[in-house]
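Quick heads-up: it's one chain on its own, the form predicted alone, in structure tokens.
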Amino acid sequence: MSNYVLKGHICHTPDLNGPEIRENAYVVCENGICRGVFDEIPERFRGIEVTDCTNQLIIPGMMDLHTHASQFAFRGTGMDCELLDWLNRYAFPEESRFSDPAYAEKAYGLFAQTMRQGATTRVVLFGTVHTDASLLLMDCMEKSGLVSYVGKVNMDRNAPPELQEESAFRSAEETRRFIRESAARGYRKTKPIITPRFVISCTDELLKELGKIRKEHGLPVQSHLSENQEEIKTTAALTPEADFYGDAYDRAGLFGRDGKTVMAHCVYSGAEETERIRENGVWIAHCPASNMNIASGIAPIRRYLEQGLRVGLGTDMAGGNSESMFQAVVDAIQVSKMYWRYIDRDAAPLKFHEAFYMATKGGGAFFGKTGSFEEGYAFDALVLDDTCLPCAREMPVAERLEKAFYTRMDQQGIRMKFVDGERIL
């Protein structure tokens, strides 16, 4: 693996207190580990070749906890009804769509090489239950340079005929299959994730099924909670012994303790379930765009925050209709607004420092050290070219950075992509 120097507007979020940014800076890559941002190379690292982007904006790729790469297809469709009225009206039809291994291989490889011309480094999915069609998302995935988990779902109730697995010993058996052939591929970026989608689709006997494969294999986990209030309904309904919502992933041992699990929206967790999560070490993947189109809520990010839960970021397609986490970015400071303004005066809303930190080093941390240009982490690196945007004078370099995001630059100012330091774009 190569090293080399990147030289420009060094721009990144150690902590959330604020942005650091050091202007026509230098930060060393080597051998795929981030050696920190200097005002002048190190001795040390004098001879390694340096890539003059001086004037460009140099941030950390993003990070995207939480999407469903089975519903690119019809994203931005379909935003009419909530979520479990939407879940049968349009995104199961889709999902059945991967029984066929040509939709597929074609479905999947679209999917991953827009991922791979993006503002994204990493990235947390969804497949279908189809084992092998989430076999083929992974190749796509270790194909397009990103690091990524991948799940093969889970479903044994609640679930259209096509898409209900037949029993709970059945899908621990192919959910077991899917790590078995996973391993035997030999992906460098590329990892399984236990998914059961949500406590209404899987039994208790299924549950604990992943749980004791969680436990064999040392896995992640991903899920959804607390969304909607139906699905809160309706969860509380058929897990009546459960304390709460996530009492009910905890009793199979899917909620972090002694393994890492991260947990998409969290809009209506209580004092119980957010301490649980504090406890548990769980990360809340907090996905804004489908929050908003599918009528669900907002999630009170700056109480989570205070309280110092671990947050992410995620796109969460087709409820979110974009892949981009520089949107993400932006809605989840327009709902903070809107949350502070009609529901709590006392939750200041985000700013902007705080939501890139979600998006870089906060989700980060579930894949381990990057989303920083700390030394020591796994360098991850976008260049941003900024000049194409017309501007009638000088703007600082904060300012430049703000904009970038809510002018969706990573659709034309994308100039390079580094992945654990090797180069992708």
Contents of the next structure:
Amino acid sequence: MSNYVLKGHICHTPDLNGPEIRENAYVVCENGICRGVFDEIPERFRGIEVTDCTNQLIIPGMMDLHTHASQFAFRGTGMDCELLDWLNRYAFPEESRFSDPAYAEKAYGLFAQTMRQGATTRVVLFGTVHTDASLLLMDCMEKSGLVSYVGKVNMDRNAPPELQEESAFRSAEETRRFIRESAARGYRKTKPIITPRFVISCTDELLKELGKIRKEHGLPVQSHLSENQEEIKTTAALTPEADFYGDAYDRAGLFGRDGKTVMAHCVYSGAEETERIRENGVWIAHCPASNMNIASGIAPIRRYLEQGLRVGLGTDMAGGNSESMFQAVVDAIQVSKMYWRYIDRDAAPLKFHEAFYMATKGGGAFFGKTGSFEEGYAFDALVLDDTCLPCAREMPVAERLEKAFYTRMDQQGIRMKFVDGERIL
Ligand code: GUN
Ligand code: FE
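The form predicted alone done, now the form predicted together with guanine:
Now the complete complex, all chains and molecules, led by this one.
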């Protein structure tokens, strides 16, 4: 792998306190690892090729902690109902198509191509219940150059007949096959993740089996949690023994502790649930676009940050309407303002740099050390050219950075994209 230095306006968030902006500085990548940001190239890196991106913005890649590759086709449509109806009317019929390998290949190919061209460098994905189609998704993601976790979805109850797996046993067996076959393909960047859809569609028996598989293989887990009020009521009725929604996952060994877990949404997590999330080190994938589109609500992200919870952002297509993490950053800030305005005057709106942090280093932690230009971090970076934006005056770099997100410069502005040090655009 080549070593190189990029020169430009380097913007990242080593912590939640504020962005670090270094104008006309140098960021060094050695064997895929960031060696830090410097005003002058240190002696030990002299001789490494310098790519001149003067006056362009150099930022970490975007880390999407939650989206459904299988719902990409109908993004931006069908937002006329809430979660449970929405699943039945739109999501499940679309996902049923993935029993056809030709459809899966076409749909996942288009998804992966879109992800390659966008600002995201790492992503956590839902496929469908179909093992072979989910393996096809892994093939497509590996080719895209992004780093991804891909889940074959498990559902053994409350699903339409064409999607419901025959039994907890068969569903778990298919997950075992998914893990085996993905290992045999020798991917470099693509890994499996245990993916119970949510408690409503998984029996206790299935959750427990998945907990065992997680432990045997040391795999991460993803699912949905406390997204919608009807969903929460239905879940409580199905799991009378659980103390709260997240406890149903925890009882099955699917809620952090000695393995990584990411839970999408957490719009309505109460005190007990958030305390367990904190104790167990579970990541929250905040998906504001989805929460607006299917009218789920607003997650109290300011509160979660105050409690020291791990929070990243997710696009959650097709509840979310776009693959853009730039949009997710803006949405997160905007919904936090509505939360402050209408729900809790003590929950200060998110600042730009806080949402930028969640989209990069915050969510990046799920993948390891990435999402920041600190020494020792995996080098995921975007070079953005915002100079095509009409503007009557020169602006400070901090303002250019914020504006680049609000004006969606991920659509025309990405000049270079690096994942794990490898240039893919
Ligand atoms: N909960 C269970 N499945 C889904 C899904 O596909 N999308 C969203 N937004 N929530 C879910
Ligand atoms: Fe989702």
